[in-house]
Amino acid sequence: MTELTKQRPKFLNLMAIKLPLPGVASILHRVSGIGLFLMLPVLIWMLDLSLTSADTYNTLVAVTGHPLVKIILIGLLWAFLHHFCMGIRILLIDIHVGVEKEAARKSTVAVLAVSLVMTLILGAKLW
């Protein structure tokens, strides 16, 4: 009887649990489709500004030449790069691919490192 009583923690620090990468991505994944569209309404207000007039478009233009604009684009670049990369990642793992240990680590690394390659080359180009 005592073997089915096991002592159970009563307090869990998350901050001590150590996570596997493919755990952080998918954190990142979920954190990246937050913040893509929490910022939904500034991108469409910059398309707007885009498409209005030639007047808009400057102000458009004055708006994104500020370095910390430039930052925050990136970091939006970085976020749906990533959210697209990790989402082919799941559709594999949904049709059964990549679902071992080690091949999901493998496809985990791989889409950490095209979405930060295709985050530096776009983000040079947009700088």
Second form
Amino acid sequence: MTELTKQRPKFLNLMAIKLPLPGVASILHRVSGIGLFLMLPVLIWMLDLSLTSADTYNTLVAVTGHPLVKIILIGLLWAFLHHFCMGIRILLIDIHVGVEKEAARKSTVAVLAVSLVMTLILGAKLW
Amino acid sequence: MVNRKIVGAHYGLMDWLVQRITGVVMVVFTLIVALGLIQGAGASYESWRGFMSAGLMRFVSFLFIVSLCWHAWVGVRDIWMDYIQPAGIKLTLHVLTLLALIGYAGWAVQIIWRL
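Structure of the form predicted in complex with its partner chain (previous: the form predicted on its own):
After this comes the whole thing, all chains and molecules, with the earlier chain placed first.
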């Protein structure tokens, strides 16, 4: 009876939940995915500019030369790289690679590190 | 007595599989484009257009666009299902997402195939 009448939480308090690292990476997979989705029209517009004519190609080069645009694009680059690396991690877990708790934690660290380092390297190159 | 097993309609398994297959297609496409860019395909308008307009690239780009939009549909729909409770808003978001993605797919395919 005491078990049944025990006070139970009636809602999820997001501030009280302490996510383990794989949980954080998993949420970032969603955040990066929705970010890429929302920016999709901009990315297709950029593809359009890059391929329509030499003039529009040069327009794209000029637009992406602006520091603010570069910062946004580097943010998108991170979103893509994180989503890409996390996706490969999910595919590996599907074929039973890295399922154990410790291995899953390590692969999460690898995903976070690889996507961040690659963003920094490619971002610096593009800047 | 009818011995029926209660199993779903397997929509979940289908979506799970779609998300994996479209993901793999996009990984392959990403590697092809990355390899092209490393070899200088993006250096000028002419080289970029030449790279993207090759017959095989058009084929692979089309598969990428379809995969991207299908993958985005499954992923974004899951996010609406998880976080948006009122049925009316959820349905509206589902419809808008689907319509946007169909439009994007047509737009992107047109860019690749008119080359």
